[in-house]
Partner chain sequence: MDRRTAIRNLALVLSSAAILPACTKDNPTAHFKHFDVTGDQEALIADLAETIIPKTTTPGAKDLNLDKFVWLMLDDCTKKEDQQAFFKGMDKFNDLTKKMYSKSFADCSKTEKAAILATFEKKPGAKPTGRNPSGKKDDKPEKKDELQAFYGTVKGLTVFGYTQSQYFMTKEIVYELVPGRYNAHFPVKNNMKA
Amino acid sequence: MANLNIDSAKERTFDAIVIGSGISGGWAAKELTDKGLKVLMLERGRDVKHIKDYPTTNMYPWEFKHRGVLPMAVQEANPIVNRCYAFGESAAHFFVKDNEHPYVQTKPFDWIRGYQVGGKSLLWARQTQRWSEFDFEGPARDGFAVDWPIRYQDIAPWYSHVEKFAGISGNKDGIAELPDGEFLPAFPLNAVEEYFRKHVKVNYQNRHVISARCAHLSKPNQIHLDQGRAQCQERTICERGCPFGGYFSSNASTIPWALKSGNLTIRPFSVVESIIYDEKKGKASGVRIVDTNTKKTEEFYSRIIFVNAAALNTNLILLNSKSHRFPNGLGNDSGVLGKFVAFHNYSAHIGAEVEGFEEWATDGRNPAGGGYIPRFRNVYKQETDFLRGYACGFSAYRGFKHSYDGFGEDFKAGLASKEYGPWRVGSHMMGETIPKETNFVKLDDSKKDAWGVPLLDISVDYDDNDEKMKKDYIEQLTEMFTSAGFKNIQPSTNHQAPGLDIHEMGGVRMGKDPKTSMLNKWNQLHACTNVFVTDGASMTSTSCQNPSLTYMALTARAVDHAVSESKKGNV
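Next step in my check: the chain by itself in the form predicted on its own, please.
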């Protein structure tokens, strides 16, 4: 029996374990296997294989039983995830349903999740901007959060590394607050978007409208073809999974690449209960999981562990990884684990009508979504009564002038009208929220999930800084729209709960000082150096750019360090 046990432990021992298979987990697996390590990837959800498991990707609207709209009973049973724009009949199978994975909302929080191989990389909006020096300097300059332990120059080469492999469309715009990258051709702006771009350039110093940068293969390079991916078909139904691999996802890109190496083992249906800490060695020795099918507990072992479970679940796993050495969670000597959670504020919008441009209409679809206005507030100096700033989406569109009046033939004719209506423009705010100790997550004292893991209790909210920023966005965009001659300008704000942005970050933040942070400059736990956290949990602050590209770059950088240090015997 002793030999059998030894053999069993050997079979469950790998060079590295990656917890999670989303955007950052996929990158961890790719980079580790590229370097020759035998890797186990743990995923709590089911397996989803590229192309094979995209059941709706080639369906026409009329082929859906409910024409794409979920029945009211399903919507009412899932009030949280139903608020997500992509939760419809065509993609509902990639979303976690509210009652299947409960959590505690001490304060309202819309936790949108995708539990399957590939995670939310199948569902993301694919916006990919580099963070700038202003973002990494921000906390030190403005006095919020703690100072990042890295600067833009530390991560810039790794942005290039991941951009070349993932495929990012964009223009080299030469904007300091939004550094250029290794771009494929950008998707062009339409006539009204281009008009607004020129208007802003002429009339506003340090404000820009650019083509949104997006993880779509506008013109594949050989490295993308080698991945088995093809040019984006501009179908804009990406949330169903793309059989062409036209947009970047773990399923289409990093995971099949890692599998091709022969070094990756994927174990779906594996809820991570905790990370095992070896008191004698002073290191983590493995991961304890609960098989969701058998409900049995199993352990897997490795000398390197990457935690990429998505920000809040990464917090949960570390909080639940208790030992004699770490009674308050793995690596939590500082007491900051679970604290300083932040997100992006998307709760303000503005729309308007545009006269003229009647000789133009939109033709085809733009998977990048149109334009993007980089942050222009408090960049070079503090100029408002709130900290940090916001970026803005911007798009213009023109639809047919449908009518719902009349009966019979008149009604049908109104619906089928091919007469164009006016151009309309729209924008939404993407504001940086300030990491605060009062925004935190913790384990519930008594409630557990179906696998015996404590539920996560989320206590995250807006603050006065967010309200001031939102007010400024409305004022500035209204002024810019008015200046451009747009009519019938309609600003709006809502009170959507935090979380619907799906950009939750923090709780396991990086920092220079182990007394005030969890991770060092290599995304390595200060107090348990063979555990790395490179997903959103590691963010010290949130910038106002989309974060996914930064997760990818940090992951590739951390893997390079981990493997290098491992060879030296330091990990």
Contents of the next structure:
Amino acid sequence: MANLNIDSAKERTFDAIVIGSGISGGWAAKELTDKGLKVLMLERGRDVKHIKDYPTTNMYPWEFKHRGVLPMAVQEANPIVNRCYAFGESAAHFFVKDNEHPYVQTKPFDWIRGYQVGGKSLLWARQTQRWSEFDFEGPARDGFAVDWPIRYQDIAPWYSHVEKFAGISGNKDGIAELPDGEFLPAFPLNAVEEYFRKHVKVNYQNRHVISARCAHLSKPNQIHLDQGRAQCQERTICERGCPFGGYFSSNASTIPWALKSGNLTIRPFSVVESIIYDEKKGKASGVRIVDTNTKKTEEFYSRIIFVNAAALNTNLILLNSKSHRFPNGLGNDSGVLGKFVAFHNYSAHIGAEVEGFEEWATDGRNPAGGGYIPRFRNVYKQETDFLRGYACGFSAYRGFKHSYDGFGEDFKAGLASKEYGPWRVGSHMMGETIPKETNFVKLDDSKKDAWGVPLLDISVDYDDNDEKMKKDYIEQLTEMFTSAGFKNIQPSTNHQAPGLDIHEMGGVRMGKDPKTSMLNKWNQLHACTNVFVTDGASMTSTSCQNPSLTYMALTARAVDHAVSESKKGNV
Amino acid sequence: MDRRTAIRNLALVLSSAAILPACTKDNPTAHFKHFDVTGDQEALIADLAETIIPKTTTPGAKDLNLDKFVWLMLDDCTKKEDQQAFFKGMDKFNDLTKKMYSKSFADCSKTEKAAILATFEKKPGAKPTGRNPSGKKDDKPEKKDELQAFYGTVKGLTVFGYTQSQYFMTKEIVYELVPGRYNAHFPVKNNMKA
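Please show me the structure of the same protein in the form predicted in complex with the partner chain, now that we have looked at it in the form predicted on its own.
Below is the entire complex, every chain and molecule, led by the chain shown above.
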């Protein structure tokens, strides 16, 4: 139990505590320490120091014992995380293994997690688009979830703030549904991507193909060099951790920056059991953790608490933070905690062949991954029989002509052929899903993890809206590919469980009304205003853009508010 | 030599030591985690791999230890049932060569070996187990008969090992770890064989 020695309590008291060290936790720590606060960052996993703890980052492909393939024993022991594209021999050490951190799947959910300092910021696919007015207006306009308590103009300056520091590559495309940001030079589209961009521009109203926007230093500014980062080397082995800091991660950017201030203490191996609520003061007073090495419970205290444990774990912590005042979880007067969880629908793809463009190929690797088609369905008005819409990845590629038929001398020579084959194009859908009360997480009190914390029970699934949207994606992309003259168009769908998109959001949603939401417009718990939630849990709806950039912006904005309110004595 | 290289080289020595002593023909000579292998079986895989990737003016499968890579991947990265099917397929392969030429694959001439392999090539091509060379995970590997699966596995892993070998990635193509580059518009002047 907690040691109540007064001196020790003083040592365990900070101005602010940040729970989690991933994308949003890193930003909370940076912004808080920038403002002079003494901050404790709690991380349930081990420490991962930039460069030093990237064991595979400089390995050549042939240096991996199994050339990247994981041993079958590891694959079979990890059926869930094994479905993630990046779970291979070069990055498996940054993923949570299934059996170490169990959870309950009342409905199938592929929960992909990274428990270490830096969290999933080491592993993300680094696509960074702003959300637009259409996204923040969405629930109110289309009548689902609850109205966002903020609009685009509230967050726009904070997008700029985080973009300048993180380093986002992109073009100013002038598209209302995908607002421009503070960009470093974009990675260019290749010949076929450029052709399709022009084709769509000429032939479709309000549809666009742009160069994907990504968190890579295509050309670093001074602020990036000051962080100790360098230009992206276009290696595209980012999931191993980048020794150049070429892409944005907490490890390369926000955490070392916060440490440099002298105001940050990082405590790894600390599973947060609950947030402590002080009934007399009417606010949270600290955080109770279990040290994963000693299994001992300890308490830390602060006047501001940021919860950035990643969407579903943030839900778990709040649900498990029970008190006389909050018997159903911290701040949960409304009963909506854990509900209205949503995600992104990534379950359709389409590929095709392209004739021509033989005078062009590409050389090297594109860190941005190619093109991006912003949402074009139901943007300005409701025009289909499903709600909301989808963005699309789009890329074209051309490889060498390698036949895998045959054997012997000619076959061997053919494997090294530098003769180019035809161009191919591919796309995948990224659909918005609708938050619903029936998609929820809750605690399973009958089952506990190794640290005595109840397991999370996840009930999240697709619905008819998702099926209709998927069908529309296939139809629209088939039509666009056909009109562009692409051949042998092959759509495909899969039945991947929610979760594999790694964009789970909600459960602690923002809203204007404390009766129907958990957080106010500053990401403060309505009912416990010194606790802030700024990770994916806070999302009222999911948009179809990648969410990480929005977490960063909301976090920086919330810290600014927290510190200013704290100075006024309101927090 | 840095520490990591030293440890890695040590690991390679240790792992290959397990499969080196091929003394007698029929007794198990190599012990893996999941199975034992006879000298004949080792020789068969080496010959098959060499037939697929022969020594020319450049190194072949035996020079590059691709047969050892096949065994390593079969042992470490292959499902138990696929390992069992592999050995059944291997027996059937031996039956086939006996049937075609009344001798073992090792004793066949180059032309005879080629004729045997040609019978497999009429059927769908080979993929390595677990991941194909493009790096994608195979959700549902095709169900093939054991004989075809055996050939497919040997061929797939041999090709995978070859195209991922240090030799291939430094001499045949040039894999650049750092710096990489991206030229979106790379002109193809003369699309001919290099």
